[in-house]
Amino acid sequence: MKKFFVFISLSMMVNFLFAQTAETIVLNPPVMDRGTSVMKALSLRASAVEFDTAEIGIQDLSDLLWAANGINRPEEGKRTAPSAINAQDVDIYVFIKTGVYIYNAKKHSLGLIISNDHRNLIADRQAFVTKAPVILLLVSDISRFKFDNDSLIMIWAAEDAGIVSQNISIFCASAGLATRPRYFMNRQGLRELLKLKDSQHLMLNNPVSYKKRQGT
């Protein structure tokens, strides 16, 4: 019985949380001992067609975030995705129903960046993602690589974005969880709407949800 009422009240404290606005998410630390091994992981690695509406707990969300590109070594600032000359090129914008927050790794927090739904502009024209109560953006801002060769620069933000997506998809894959790689989006909608620089490239999204209930 006390087992049920501390589900019931975490399962609460998300929904609140989610339910809210708020100018800050403070994470939980990851866990590191959670889901499969990595080989298990890469057999099971696979892009999603559909995803469920379920909003994703407080701890999955953190644990996410973390594997995508959070600080895995504080002594020294440096992070679970590896970036050209360690430039950490690649932030991650979290689009939620209730807003879209950017991740900060140091603080392993969310800062609000603008209120509202608006998970229609990354799904564009395929609808069926706006499903996905998490999408996960991956902006590169070029201005870190202290660098001349523009054609070279692009080509290393490109790399850095497909590592920080490989992450977030294996992630999902060992806990469960549904994602797909997209390039496809409302670039400049996100442009506008995020007021990016023009260093700020828009390079991959990934919508990330519980995997698909059957008769759902």
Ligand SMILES: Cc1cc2nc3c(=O)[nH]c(=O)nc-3n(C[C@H](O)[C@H](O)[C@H](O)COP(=O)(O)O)c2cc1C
The other form holds:
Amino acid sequence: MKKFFVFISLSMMVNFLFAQTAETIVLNPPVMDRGTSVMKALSLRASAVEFDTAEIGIQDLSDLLWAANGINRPEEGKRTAPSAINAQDVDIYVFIKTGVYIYNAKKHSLGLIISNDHRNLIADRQAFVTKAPVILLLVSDISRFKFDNDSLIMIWAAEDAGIVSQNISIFCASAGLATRPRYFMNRQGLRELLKLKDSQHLMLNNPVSYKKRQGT
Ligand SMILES: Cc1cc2nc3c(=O)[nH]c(=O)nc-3n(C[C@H](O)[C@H](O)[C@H](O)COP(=O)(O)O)c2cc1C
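Please move on to the form predicted in complex with the named molecule, as the form predicted alone is already shown.
After this comes the whole thing, all chains and molecules, with the earlier chain placed first.
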């Protein structure tokens, strides 16, 4: 009976999270001892070819974002993903059914950018992507590189985003989630939607869902 009530309240929390467009979503502290070993996660990592539509729970979303590019050394403000000259140029925009949020690593929270479902702009011509309840969009703001060499800066931006994307892939493999790193998306539509500055470059996106069970 107790288990039943825990299940109900957890499901209510998940539904609450995705039922309304909150201005801020406060994430849970990361659970440090979850998941498989790194070697097991590496053996499981694969780009998903299908996504489940079930909403992602708040703890999984919290851990996913922390693993992707959260702060792991608060005293120095440094992150789970390295970045060239510690520019910390990669921001994560989180697309869910109710809106688009930006991940605030310092506060470990999500701030609303715009309401409504815009996942189709990321899916573009790969319609199966819209099934994923969460899509993480990696945007590099190259103005954070205080360095005078434009071609080098674009290489660093791509490398930094690639590392964040790989953090996502390894976390997902370890936690039983499905993801796929993707270059393709509707870049013009997303630039307009998110009102990006010229210095903000759309690098990669990672749709994320629970692993699709056979027959669902
Ligand atoms: C930089 C990069 C961009 C990618 N872009 C896309 C994409 O736009 N659409 C897609 O379906 N897969 C994309 N992929 C996934 C690759 O197709 C996939 O990694 C490759 O087929 C190898 O499969 P695996 O990841 O399961 O090993 C991309 C992968 C990388 C690393």
